[in-house]
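We begin with a single chain expressed as C-alpha cells, specifically the form predicted on its own.
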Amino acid sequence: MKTSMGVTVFSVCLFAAACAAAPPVNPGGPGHLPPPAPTGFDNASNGVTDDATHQVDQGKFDEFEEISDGLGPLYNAQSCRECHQNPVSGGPSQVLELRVGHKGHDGVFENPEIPINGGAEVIKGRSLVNQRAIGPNGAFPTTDIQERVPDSENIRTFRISVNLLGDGFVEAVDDSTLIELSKKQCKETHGRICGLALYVPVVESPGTTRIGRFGWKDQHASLLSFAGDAYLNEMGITNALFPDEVTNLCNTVSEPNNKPEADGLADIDHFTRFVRATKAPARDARQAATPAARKGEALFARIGCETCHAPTLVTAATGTVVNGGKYAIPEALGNKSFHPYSDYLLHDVGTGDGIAIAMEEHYGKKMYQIKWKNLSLENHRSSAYKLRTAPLWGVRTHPMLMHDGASLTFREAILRHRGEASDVTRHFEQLSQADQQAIVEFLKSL
C-alpha cells in the first residue's frame, strides 16, 4: 500500500551451531585488538548518529502503523518495535513467523500456493504466510484474504524474530573476514565443519552481491535491503526497494509517489540508520565474573563451540565501500572489535527447517531480471537444511530459544545440536554435570 523507504525484520532466534576456536580476522596482528564496540541496553547512538537523531529514527522504528499509513494488506506486526524490542527497541522477541512449502516432484523445496478471496487469487513466490490481515474492510466487506496453509504444504515451520542491536558492526564486517573463516573452519575440522558464505543480492545496488548475514537464511547483507524486505513483507507497506504489493485486494490507500519525506529521508532509511546506530548487547559483568561462568567460557572454547559461535570479529577501515558503492562505513563502525559469538555463516546442525530462501520476496519480483555477479541459485537451494550460526550476544534475555523457538533450557538448545556440531555435542554430553552446568552459566552471561 504506501511506498515509502522503511524496515524491520521479523525473523527469528536461534541458538545455533555449537562447534573448535576460529580467532577473527585480526589486522591489527596477534595479541592485538582494534577499539571495541560499545555495549549497552540503554538506547543510546554507538556514535553512528547523535542521540538526539538516533532518538528521532527509534520513533519511526517504533511508530505504529494504521490502515491509513499503508499497512497491509497482509502483515505480521504494525511496527518495526512490536518484534523487535526485548529487552529495548532493536532486541529480539519471541513473536513467531509462519513459513511453509513444499517438495516438487525433483524432491526440491518450492514456495507455497497460498489461495485467497475463496481462491480467486493465489500468492505464489514467497514462503512466508502472513498471519494479519485489513480486509474483509469497510471498503471491501465481501473480500477475504487471510492467509491459511492448504494442505498441500507440508513443510512447516516458525521462526523467532532475530535480535537487531549491533548490527550496523556486523554489516561493517568485510566479506573476506567471513569467507576466511569458513575456510578456516573447513580446515581445522578436516571438512566436517564447513560454513556457507553465501553470496546475496544487494537490493539498493541492482547486480551487486555480498556475503549474506542478516536473518535466519544469511538471505541479506544490507541493513537497507533487510528493512525494505521486512516492510513490505512483515508490516505490507511497499517502498523504493520493494514497490510491488503482495496482493492488491483490499487495498485501500493509493500508492504515494515514493518520494522521501521533509528531512530528505523515508522509513526505510531511518530504520536502516537506526539499526546501525544501536550498541551491540552487553554482558552480564557480574555473571561473567562467576567463577562457573569463567570456567565455562574455557569449556565451550575446549569442547568445540566456538568454532562457529566466533567469539571476537573485526570491522573494515572506516571508510570502506561496500553494499555496492551506497554506503561507507563510517569512523564509529569502522576498525572496531565486537562479541558476537558467531560466524554469521550457514550451516547444517540438524535443526533446519527445509524451507530454502525465497527469492521474488526477499530480492523483488524483478530480481530475475536483472544479473547479480556471484549468485548462485544452487547454493540458495541449498539453505533449505541451513541456518545461520545464531549470534549469542545477548542470548540470556531470550527465553525461548533455536530459530523456532522450540528449545526453553540452554541445555536443550545444545543437545538439539547434530550435523556439522555432532562431535561438539558428542563432547559436551561426554562432561561432567558440573562441567555441563559451568557452561550453561557462561551463557547465561551473554
The other form holds:
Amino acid sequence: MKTSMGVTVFSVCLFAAACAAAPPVNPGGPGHLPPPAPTGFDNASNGVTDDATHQVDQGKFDEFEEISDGLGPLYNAQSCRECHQNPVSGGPSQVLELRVGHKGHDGVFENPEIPINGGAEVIKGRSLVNQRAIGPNGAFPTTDIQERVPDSENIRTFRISVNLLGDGFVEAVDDSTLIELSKKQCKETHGRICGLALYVPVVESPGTTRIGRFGWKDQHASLLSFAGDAYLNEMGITNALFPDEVTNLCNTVSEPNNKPEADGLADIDHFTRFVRATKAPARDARQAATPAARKGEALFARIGCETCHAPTLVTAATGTVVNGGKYAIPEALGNKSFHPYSDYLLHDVGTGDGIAIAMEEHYGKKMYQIKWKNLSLENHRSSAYKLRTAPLWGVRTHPMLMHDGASLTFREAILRHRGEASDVTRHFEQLSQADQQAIVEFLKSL
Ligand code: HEC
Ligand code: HEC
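May I ask for the structure of the form predicted in complex with ligand HEC now, the form predicted on its own having been displayed?
All chains and molecules follow, beginning with the one already shown.
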C-alpha cells in the first residue's frame, strides 16, 4: 500500500467515497488512466447530448446553404460536411484549401492583396483564397468577384481538410498539460524537439487567450471560435463572432442564420455542440491485433515518433471552466483519457509552408483593437515555418497526407519529416525494411 502513489490512490478509491477528489492521474502510468473516451464511427453522441439532439446538431452541420441563407459572397463550400465527412459527418476529406502571400521588405510574411471585380475592391487581412463566389449571377451579371492569385503572391500552399471527430476531448485538455508536454519533450531531447505552445485569442471572450490546438497552425483553442471562423471564411456566412462580410459586392442577404432560434442557439452553437459530442475515431481492431502492427507500435515508441505523436492525453476535470470563462467542461468530456497521437504543439519539421497565422481572418476585424492577455505577435509570426503535430487517430481514413495532402504513402510522409524530427527520421531510415513496414502497419490500424 505504501510502495507507490498509484497503490495509495487505489486504496483511497476503494475504501472512501472520494475517488472524484483523487489527485490527477499521471498519463504516463499505464493502468492508472481515467476512463477512456468512447470511440466509433456510428454517428452516436459521446454523452454530451442525447442521440436525438446530436442528430439535430448534425443536421445543421450537414445542411447546404444557398444565397438566400447568406452564402458567400466569397466561399469555399456550401456545408461543413462538404469538407468534413469521411467516413461520417465530422471526419476529414480530400478538399484542399488555397493559402497564399508574399514576403515584405523586412523578410516577414505578409498576407496577400487580392483585387476582385476588376480591381474595384482589394481583399486583405487573410491568407485564404476562396475558390468559389456567388457572382456574377442573374442579379449582378457583370460583377466578377472571383478571387484569383496575383503573380505577386509567390508563397503558396494547399491545406487539406482535417478530422473533427473526438475534438471535444482535445478542447477539454488543460493548457497546463500541453505546456508540460512541451517542457518534457524539450528536456528529454536536450532541446532538439521543443514544441511551441501558442497562446491564441478566444474570440467569444475578447481579451482572453488559451493554448491553441485546432487547425494546421494551432490557430484556435475553442471549437466555438473555430465554428464562427469557418462559417465566415469557408461559407461566407457572418455570425455573432464574425459579424463582418469579407466583401459586400453581390451581397443582398443579411444573414438569417446568425440569430439564435427558439432554443436560444445559433448555427455556430449547433456546429460546436455537434463536434463536442462526437466520439473519438475508432481503431481498426483487426489490423491492430496483427503481429506486424503490434511490433510497429513498439517501434513507433522506441525510435521517438511518440515524442510529438503523443499516444495518450487526459482531459481536465469535469466542471473546469476554460475558453476565457465561456465553457465549463461537461461530465462526458471531463477526466477522460484518449489516444490522439499528437501533442497539439507547433513544430518545425521542415515542411513549413512559410505562411503565418492570418490574425484578422481568424480573430476578427477588431483583433488589433483588443488587448489580448499573453498574446505574442512574434510567436504568431514564427508559425510560418511550423505545423501542428498531425493527430494520427483516424489517419487510415484519408489517403492524402501532410498539411498539403502531397504525400501519398505513409513512408513518403515519414521521410518528409526533417527539422526537429531529423533524428527520429534517421532512426526510421536505419530500421530494416521489415521494421519500417511494421510502423506502416501500425499506422494503418489508427
Ligand atoms: C472548404 C472546406 C471546409 C469547409 C466548408 C469547412 N471546413 Fe473546417 N476545416 C477545413 C480545413 C482545410 C481545416 C484545416 C484548416 C487550417 O488549419 O488551415 C479545417 C479545420 C476545422 C476545425 C479544426 C479541427 C482540428 O482538429 O484542427 C474545425 C473545428 C472545423 N474545421 C469546423 C468546421 C465547421 C463547423 C464548418 C462549417 C461551418 C467547417 N469547418 C467548414 C475545411 C473546411
Ligand atoms: C518533431 C515532431 C515530430 C516527430 C518526431 C514525428 N512527427 Fe510525424 N508529424 C509531425 C508534424 C508537425 C506533422 C505535420 C507536418 C505537415 O503537415 O507538413 C506530422 C505528420 C505526420 C504524418 C501525416 C499525418 C496526416 O494526417 O497527414 C504521419 C503519418 C506521421 N507524422 C508519422 C510519424 C512517424 C511514423 C514518426 C516517427 C518515425 C513521426 N511522425 C515523427 C511531427 C512529428
